[in-house]
Amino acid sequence: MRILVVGAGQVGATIVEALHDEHDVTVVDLDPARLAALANRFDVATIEGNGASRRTLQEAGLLESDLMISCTSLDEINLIAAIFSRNLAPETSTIVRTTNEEYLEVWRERQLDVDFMVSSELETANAVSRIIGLPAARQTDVFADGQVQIVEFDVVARNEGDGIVGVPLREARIPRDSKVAGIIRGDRMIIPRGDQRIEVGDRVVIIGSPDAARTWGDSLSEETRRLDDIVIFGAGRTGRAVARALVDQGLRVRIIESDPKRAQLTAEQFPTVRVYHATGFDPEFLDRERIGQSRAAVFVMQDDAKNHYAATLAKLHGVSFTIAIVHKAASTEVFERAGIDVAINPRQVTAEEIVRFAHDPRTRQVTMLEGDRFEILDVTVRPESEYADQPFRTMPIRGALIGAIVRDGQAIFPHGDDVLRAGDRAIIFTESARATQVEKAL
């Protein structure tokens, strides 16, 4: 498939690192460090210009391109190339980034001809939304409607003697409808058979039932209450759309923000929700607003430093859970090392959901796994395929993993017995360097 990206920040390199090796993939950006920074790493053909310009995307290759992918940090750009995509190339498919949730509930509404918007805000706030429901979860994402969720835990020394650390796979206490689709040892990914086992310092990715999952998140957290007290520091709009989703969930929420206009604004907006006009940076406030007996805690302003802060100063009043939105691919792992429970970088949520629609067309969903180290697929399975009509136990493995089946609209998680048809929706576990592979084979 040949594909243009318009925009080479870092969800446009988070794609790029997605999509060069099985695509022809050409970059148009306006930064020239930025387009050599990605010509080094990856075999993409890059130009310097304005995603905005009708001449440009032409120089680009517009016209002879399968997918147009439209994400930079301004929204106008974005629209604007897609105008140009929709007038030069019709045939070309073309799906845009943006910032703004209006333009999002404007394409909802067919008023902007693109094949697909996504929403960086509303992404961001859905995986927020997931981790607080399961806050032993590293990372977690929903397929089939909800019917199926994947899981991704660390795996500590408090959780031995469990009945599954340590203990061979066919003889754990594995939770009905659900699934270890893979072990992540250091650099390593081991599919799991019967003999392997889950050790300490392991990262385990599970596939189950919602009730699976949260089984599996009971047994290796601390936690043991449900967070349904949030404190969110920061009204943006990304904060707002994290307020929106939590307040949706029936959660007790506050918000702090220090911009006396926005924090009026989003007191008018969230009736039910109190706003404080502050900074969340004075332990007098935290105190005196027992900002630590809250279960936990969402930092969403703009400033990777301050959300590290005031992070920091949160756990040291009470807060036992925090989340915090990273905006420097860097910070992810300084703020996990640093002791904050979870990180989350808007820009590779929303490149994930764009990723998609450059795999095979039967491909309904992908999930990100490690720095896409790993993927989940979402793949319906072809008549052809050489794993129709196969039962799951006789099935090769060749580095991927099957751990469930939606069939005729119901999820199926599959024991040795039962027989993968043609036409079941597949959720794999693999290496993204495998997905391509799958894919065919499936």
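Numbering follows the first chain given and starts at 1. Quick caveat: nothing in here was measured; it's all calculated off a predicted structure. Rigid core here is just the name for the largest C-alpha set that superposes within 1.5 Å across the two forms. Compared with the form predicted together with the partner chain:
- After superposing the rigid core, the Cα of residue 200 is displaced by 2 Å or more between these two forms.
- Relative to the superposed core, residue 41 shifts its CA atom by less than 2 Å between these two forms.
- Annotation: Cα of residue 236 displaced by less than 2 Å between these two forms, core superposition.
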Second form
Amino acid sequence: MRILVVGAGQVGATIVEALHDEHDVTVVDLDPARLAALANRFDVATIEGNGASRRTLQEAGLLESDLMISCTSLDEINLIAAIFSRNLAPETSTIVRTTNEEYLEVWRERQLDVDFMVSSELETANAVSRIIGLPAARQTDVFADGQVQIVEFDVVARNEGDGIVGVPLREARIPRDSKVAGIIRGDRMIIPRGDQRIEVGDRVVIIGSPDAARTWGDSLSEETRRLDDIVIFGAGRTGRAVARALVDQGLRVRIIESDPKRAQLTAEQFPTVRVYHATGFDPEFLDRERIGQSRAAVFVMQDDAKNHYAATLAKLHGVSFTIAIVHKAASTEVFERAGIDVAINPRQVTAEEIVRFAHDPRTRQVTMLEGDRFEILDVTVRPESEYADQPFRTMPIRGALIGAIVRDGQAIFPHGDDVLRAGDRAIIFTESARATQVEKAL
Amino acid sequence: MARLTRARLRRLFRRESIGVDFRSALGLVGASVKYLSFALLAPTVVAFIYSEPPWPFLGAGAISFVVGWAIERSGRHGGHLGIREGFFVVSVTWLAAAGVCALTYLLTGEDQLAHPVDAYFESMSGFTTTGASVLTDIEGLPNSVLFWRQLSQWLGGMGIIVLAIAVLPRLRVGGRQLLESEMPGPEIEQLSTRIRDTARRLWVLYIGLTLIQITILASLGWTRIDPSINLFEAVSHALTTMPTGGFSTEARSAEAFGPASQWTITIFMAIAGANFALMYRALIRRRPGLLLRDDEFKVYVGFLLAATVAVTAILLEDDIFGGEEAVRHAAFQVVSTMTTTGMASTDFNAWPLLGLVLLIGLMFIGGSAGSTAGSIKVVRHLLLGKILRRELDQTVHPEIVGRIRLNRHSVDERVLRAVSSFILLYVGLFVVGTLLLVVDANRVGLDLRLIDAVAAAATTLGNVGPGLGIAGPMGSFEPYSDFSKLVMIALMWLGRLEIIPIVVLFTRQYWRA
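Here we have the form predicted alone; I need the corresponding form predicted together with the partner chain.
Starting with the chain above, the whole complex follows.
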């Protein structure tokens, strides 16, 4: 595949690194130094020029490319490159990186003719929320911007007699908008039918709305620490996106922001969040507000050094789990060496997301469960698929289960009468061995 | 140097033009008086029906038409009518309307209303939809005069709807401004058409609800379910229910009617105390779900229910009423007092002190913003509660940023400040009013208990109506001195116009350019 990458910053470099082996990659950037650095490391073609210029794009071989990825740090440049690409080469798929959630919204409403759009803020938020996760869950992942959640739970003896364990699934009190996608019993994986029962010792995989996942968590959790207290330092765009993702999970969130205007705005946006107008560097404040008692702290300020200092201070105050957002590529190592539990680089996360899409444009997200024995796929249904326009009831089960579909940006948790349509994004739980087969069938 | 500056200042002052387009504002007041004169045709018709002399209405109508027309003519046309002029127009219109009404009373030659202060008190009580009365023998008045008295409240209610929905929010007064964002349509440019449009729609609702109430009350009488109510009384009481007025054509107010009519009036009083814009959307646009999503409405209903339960318990405990009667009288008095209507289904003067204090407390709550009810209004209490809660929170957590929300919208800090200062101003006026009544009662040797003075000030400032003691629901404000009556007239006027538009007129900054 021929791939054109516009932007050779951190995101662009990570993408190039992941894709240069299997694909022909051309990189466009204004900065010759960056291009040279890339060309030295990888076998890629480089063009010096503006990505928002038609001539540059043509020079870079846009017409022959299968995929155009615009991932500069400027939203507008990325969008213009995508628009030119659509006009000049309608067959070429386009991926746009954005930092603006509004663009993402517009794209989801199909008002922007782009094949895939990635927001660094949202990907970062999802990464944080995956790490913090649900209390009882062993592993969680989110799809469709958090509208669909995949959770694995262990069923323990305590759960008996609550209407779920030991009852045929069709009679079990399954929370609304959720499905048991799989039951893992010993070495076997069962794609359950209505007469299947969940037993003590099983591990269950649930696909459902965030609310339903929480209900599952509540009923299967051994602990009842649901009101987990997460503190976010910094309420910039990323900070707010993280807050949104955590609030959507039903977690108790506090935000500390030093800019008064931004603090006001955040308080306005999140009615359930406690917002403090303070800095995270004031030990007296941290002490007074018992920040040390929180379960986890997320550091989302602009400056790596500030994040580092605040995170270390928070550790001193007793915060057991710290997640920091880093901006410079080199920072990740520094942070983790310094004892910060997780460092997330938004550019890295964004690049990974783009790469995932680039592998098979129809498959947006793949999650591995149980090592790599099972996969959750997010596949867009082709019009030619034999399953398009079929009701779910009549769909033969072949080692795979459609847990949810996303239609026009809205998640639907299908019942037997619902119909799968072309263009739907299906979120499918399957054995890894069958993944390719499933992808092809759809 | 200093002298020079002072001299220059003085010169500046002399040259300084008044910053209010006084003549245009007066022109608008004149027009209002002119249009009001047409309303006097209604009692004229009633006078003909009951073969009573129609000339007081015709006379007052003619005089006010001419005077109104003259003022309108002398006023400037096409002048600048902005926020400043708005305060003036609103304040003076209510004074003028009460003046027209008082003139009518004086022309009737009835002894009870022969004294100008009494006539003006009764008129102000009418147009502010208060319902406090100086009459001692209501049933001794001719039907046409009684009808005009009822109609004055109904017309006042129409004015209040425009005031509450369209004018006060523009003048940045009143709790409703913060719900402005909910109102569809563009801002400012189409202001006048919007006001006219909104007012017309809400008037349709107001008139419609009045007609429904007339129909229900009249058919209760017709079908002999409640033989004590006739068509005249049905119309009269519907005219004072929707504006939360409270005037009655009966000396015993709603006590004269049977349970069915009393329940009907209770329900309509409760409706009248709800926000009209909200009801318009809920009833006419058929989106009843909005009621349940409106914070103020929920608290409003909550207050009504809680107070009814409490008063019922008091009545049962003291064995004043039993069973349905206790619930009915509790509900009637609670709804009537809180919505600032002021009708009575029983003489609550005889209730235990706890019940009376509760009723006085309700006088300070009032109905919803955007209704015809007076007093502080539920939305302000709701916001005050939230402000206090935030204060307490910030005492412990000084860095916390608390945004106060209403109907899921965050409320502007300036609005919150306005709410706090309004409540302070309101309570301040209440205290001053009580003080003046007590001092004046001492002066003239009127036997006034403290609770009576408190109730009189609260009831007039809150536009409720009846007080306690001599001025109780079956009594009259007649024994108060002229000065006390003037104080209460001022309280009714101030309370009705949400205090600030009037107080502003007495500041120097208002008149300066």
